[in-house]
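The chain below stands alone, shown as structure tokens; this is the form predicted alone.
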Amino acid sequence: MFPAGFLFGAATSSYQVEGGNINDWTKWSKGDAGRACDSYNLFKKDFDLAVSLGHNAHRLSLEWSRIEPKEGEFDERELKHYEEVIKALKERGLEPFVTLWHFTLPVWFADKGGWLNKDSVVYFERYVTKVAETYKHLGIKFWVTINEPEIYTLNSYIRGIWPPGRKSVLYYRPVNNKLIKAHKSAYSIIKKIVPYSEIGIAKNNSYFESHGRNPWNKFIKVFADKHWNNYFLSRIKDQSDFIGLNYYFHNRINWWFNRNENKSVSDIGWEIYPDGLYRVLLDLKLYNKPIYITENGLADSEDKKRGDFIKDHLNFALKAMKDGVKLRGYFHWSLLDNFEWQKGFGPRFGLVEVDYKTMKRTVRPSAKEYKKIIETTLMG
């Protein structure tokens, strides 16, 4: 049984669901989300769906490019819009988890070099200060400063498949270090303005499994755990009230990475490995922090695997809690089908299906299974 007060919900991010936005992704070859899910206009309907599915919390993000479309100029209309969004969540009894930055950048910031600009942290501080001051009266308890920093730097500065499309390992560590500074600054700013707040990041951690007794495999695992799973977290441990965990990947190491058996995979080939969630949660006990699973999901257009996926992952989450992990909540990715970055609209991650032509929402059977799990396992 999950304890009273445990948070169950789903997650979204602004650019992936809102529509009608202009940022650095809009210029990218595969980056125009267009209308997306039109959640900018339909957010109340979406939140009503979340409530009908038994959720008591929701993770969302604010779109920096809407709030500060020109350098140093804040759009009061957009600030008011997000105030209405947050109020709509609270009015429905949904605890907001507000993410300040989820991959997309204002065009002016990107044109200045993005996170490689020497003043990038200063620009982020200005944005965070404005947001915290504007919304301090709303009673927002949970703030996520940055979503998946290493995923961003990997795809934007090594693979080059996200804007700005750089392909050099030389950028990876400097950008990560800038994001560490940005988080620490944001933490201090929010704490000063909203003292009761709890602040963390959403960190993508993988379960690196050393296969067999080969010492080389164990060395690679230790290296990966240190430089992927823990590099960022170890440097912000004194400026984090909780850890947000995004879990998607198991990585079986046998002389090299990605030697997975792939007995069950999602529509886009990601291995389904719920035991990995348990392993990653146990590793996070090192930090002695409350943990929220801020993302966990799969692309499954026919909705054949999602119900079991949720059940199996939550079973391993319960197992981790029995073994001393301070797990406080679970957010499925995602509430809605949405724009999946360079993969476009093909992958279907939603508990709720979206017809992108009509914007009709259809609740999938797995969403009802998730609701049943919530209702039958939540104490109190």
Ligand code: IFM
Contents of the next structure:
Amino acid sequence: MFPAGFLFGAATSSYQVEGGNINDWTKWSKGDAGRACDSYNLFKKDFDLAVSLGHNAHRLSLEWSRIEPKEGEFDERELKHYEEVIKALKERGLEPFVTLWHFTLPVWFADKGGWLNKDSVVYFERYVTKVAETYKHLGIKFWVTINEPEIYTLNSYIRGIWPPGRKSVLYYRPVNNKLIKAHKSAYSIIKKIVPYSEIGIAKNNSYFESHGRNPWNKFIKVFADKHWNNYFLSRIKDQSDFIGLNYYFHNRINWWFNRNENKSVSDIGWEIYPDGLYRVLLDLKLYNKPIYITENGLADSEDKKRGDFIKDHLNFALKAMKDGVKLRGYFHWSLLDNFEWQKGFGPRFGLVEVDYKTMKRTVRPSAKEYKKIIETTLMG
Ligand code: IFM
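Compare with the form predicted alone: the form predicted together with the ligand:
What follows is the entire complex, opening with the chain shown before.
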């Protein structure tokens, strides 16, 4: 059983669902999400759906490029829009988890070199200050400063498949270190303005499994745990009230990475490995912080695997709690089908199916299974 007060919900991000955004992605080849799910207009309906599915919390992100479309100029209309969004969540009894930055950048910031600009953290601080000042009266308790820092740095600066499309390992550390600074600053700013807030990041940790007894495999695992799972977290531990965990990947190491058995995979070939969630959660015990699973999900257009996926991951979550992990919530990725970055609209991650022509929402059977789990396992 999950204790009373445990948060159950789903997550989205602004660019992936809102539609009508103009940012560094819109200019990127195949990066324009167009109308996306039109959640900018349909957010109340989406939140009604979340409530009807038994959720008591919801994670979303604010679109920096809407709030500050020109350098130093804040758009009061857009600030008002997000105020309505937060109020709509609260009115429906959905605890807001507000992410400040989920991959997309205002065009002016990107044009200045994005996170490589020497003043990038100062620009982020100005945005965070405005947001915290504007919304301090709304009672937002949970703030996620940054989503999946290493996924961003890897795809944008090493693999070059996301804007700005750089391909060099040399950028990896500088960008990651900037994001660490950005988090720390944002933490102090929000704490000062909204003292009751709880602040963390959404961290992309993987379960690195050393296969067999080969010492080389063990060495690689230790290296990956240190540099991928813990580099960021160990540096922000004193500026984190909780850890948000985004769990998607098991990575079995046999001489090299990704030697998974892939017995069961999602539509986009990602291995389904719920046991990994347990391992990753246990590893996070070292930080002695409350943990929220801020994302976990799969692309499954026919909805054949999602129900079991949720059940199995939640079982391992419960097992981790029995073993002392201070887990406080679970957000499924995602509430809706949405724009999956370089993969476009093909992958279907939603508990709710979206028809991108009509914007009609159709609840998938797994969403009802998730609801049943919430109803039957949440105490109080
Ligand atoms: O869609 C993404 C999300 O933006 C960040 N975490 C992983 C999801 C699935 O790839």
